[in-house]
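Next comes just one chain, in structure tokens: the form predicted in complex with the partner chain.
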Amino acid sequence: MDEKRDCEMGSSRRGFLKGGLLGLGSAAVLATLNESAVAQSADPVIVGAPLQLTGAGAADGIEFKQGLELAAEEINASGGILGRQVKIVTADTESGGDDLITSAGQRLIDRDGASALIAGYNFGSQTALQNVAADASVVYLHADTARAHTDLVSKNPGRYWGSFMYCPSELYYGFAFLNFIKHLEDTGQLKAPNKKIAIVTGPLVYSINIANSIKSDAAKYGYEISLFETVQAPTTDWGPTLAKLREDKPGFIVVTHFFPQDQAQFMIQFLANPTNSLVYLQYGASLAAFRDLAGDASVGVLYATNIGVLSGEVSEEFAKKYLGRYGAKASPNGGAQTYEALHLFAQAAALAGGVGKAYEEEQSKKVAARLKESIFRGPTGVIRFDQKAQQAFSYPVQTKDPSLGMAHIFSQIKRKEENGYIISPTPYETAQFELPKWMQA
């Protein structure tokens, strides 16, 4: 498998040893760097944020904006980047295609004088902003969770030196899921009635790629795909799909269609007459909205994320701060992404001796080089970049060392009022897997 080889190449010892920058809660590091610095300029550092602030992706886009604001405040409180304050300027990509995304990114650079671009995820081809960044010679950090990035950057590192994806690509969801359920069965935590996996996917490439990655590797783990269904968005009434599932009676149900509203309805309608199946929902179930909408039907659901707030001091402190600031309905999982990306950037820029300017590649290249060497611990885990693809390593799929990769966490919802409990991987777990109440032991 191509993907596998890439992973192993990326985690080669040489690549690992080369990096050596340790970020232990960046504010401290940054503050130390700032102490010795003389302010380089009175002008603030402009960080451009091309985010989907309206349209279908707005819920996440707004979290991304809040994460950036929170990080900027903290950075500024500790002296900015070598004495220069950080200012966030957003541009709305309107949940649209490449034309809107490109225009938003270009506007931030040319109009607002952005020295770098930081985003959560955007739609479109997920290669638009890399091109804007490459043409303008700026650093661009994003969490598209897109294989498209891996491919783009590793094929043309000379052009895309400034583009970094600070999370692993969506393909790891496939292996990780199969690995995880096999582990559950091997350790006797789960006795599934059969080896059948039913996959329900949705209309975006993210969903489809994950579904396909499970489909293509299932046989290797000893599973078979008994049903593969693609639904429209929105899907509010799951009757026909559930009828198929009830006829199929699979041991595992995977829903990679990731809208929390649709997933909530899926669970409510599924539980009206459940089959003896483990249910795994992609992404949506990790949001508070899912538990709100599904209520009791959310309990027992499994979900995974490869960039989510973990357990432990760093993460819990962040979550508390974030929720305190933006209200109980806010989603720390969303805000954490851009939050840590900005911290990571600030630290790398400070180490590199300051941020670069657009269209002048020298300084930005120094920042990029520092980013490439960073090992940064944020609320979602450790960001360490694959040297070739410039995307974060995934733990435990790519590296066995939790301090060297971003954790691919599996969580299970235990109470509808609370976020899911992390049940894998070690050392982040906070609870054990429990058989969902609709399943037979």
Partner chain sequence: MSQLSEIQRHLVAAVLFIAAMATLPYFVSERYLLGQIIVFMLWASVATQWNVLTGHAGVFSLGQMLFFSVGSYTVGMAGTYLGTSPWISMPVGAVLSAVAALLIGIACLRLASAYVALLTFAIVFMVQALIVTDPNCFTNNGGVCLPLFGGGNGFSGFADFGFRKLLKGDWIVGNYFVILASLTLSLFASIIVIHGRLGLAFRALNDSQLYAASRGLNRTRFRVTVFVITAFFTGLSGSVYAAHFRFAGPSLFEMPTLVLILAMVIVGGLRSTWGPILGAAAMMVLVEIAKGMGDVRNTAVGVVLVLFVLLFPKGIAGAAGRTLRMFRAQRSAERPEIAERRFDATKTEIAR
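Compare with the form predicted in complex with the partner chain: the form predicted on its own:
Chain only, nothing else included.
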């Protein structure tokens, strides 16, 4: 009986990881629509990509560019969008503030003729491109992971109908982390020396919001915030911060300052005289750039992302294809984001009857309506939009159904040559948590 049940559960899990929803067949959907479609014009569909191609965010920006290029090739091989080929045009936001971000977005529309904007994340207020898109009446897809988007769109849907965040906001990181470490302790996987959490954050709103969300809820989970430190960017000398950590000796160290190069230096310097602390690094450690710089010091590190490549055939096939195209040191976690965003946009535009033009909102609104209705399964999981905030639902934070939300992934680096292994949530885990080598059993 038990063996039969286990077999059935295993088959069900494999089926879920292999199968999917509407988005998995986006190439097939496009091909079917293209068979009977008459091209709207001979001109290509220009998709503008305002990306951080230089500066502190360049490691991700390059991956975002590659993800778009790969998706465009696949879409074009299937006949484009109703017979029109997709052309990606980029503009460098230089890892800058709203002035540079706005200028890049506006150039893509007015100079290059972009009919839509697609990005990963950009620095700044995280509301600049929503306003560019609203003024030009185009669809804008991004993964800023920002509460600012949620607030903006929810409060003024009439203006921001075309802006979609295809991942959840950063606020979910706080209680997801607290849930995670409590589970490790409750299940006996971790025996922390104390209940103290030391938080190190950076100057950006994203980092600060995550740090504050952990701080505000820690006591509810039985933890205390013993240190709250803010560093500037970039940070290469971690000496002053590490001195405070070594004096505090917390059971948990959380670094929400997410620049991979800065995190690498933190780990190298931390391991010169480590405390008996579980170390969690926000997002940056998910990138190959972090492991390249940190080397052996990366092993044992925990990180999380609410948008990242999962386990299962869909994700593994994408990762293999992506790494084969861009090299072993490329980061599928980054490239997958814009890759699936462009596939989602192309599918929605085809189903809506075509892509709209800038400053002519009627057709773009039809595309936006299709996006709101979509349940799209890609390499990072399921994109299903909250109808009010136009952000993706989070699994298991907002929904307990993995087929209706994007997974909040916790991973641990086991080998410096490899991406981290997913240790949570079910059904995506590929490995078990291991006590880092610097911690005492």
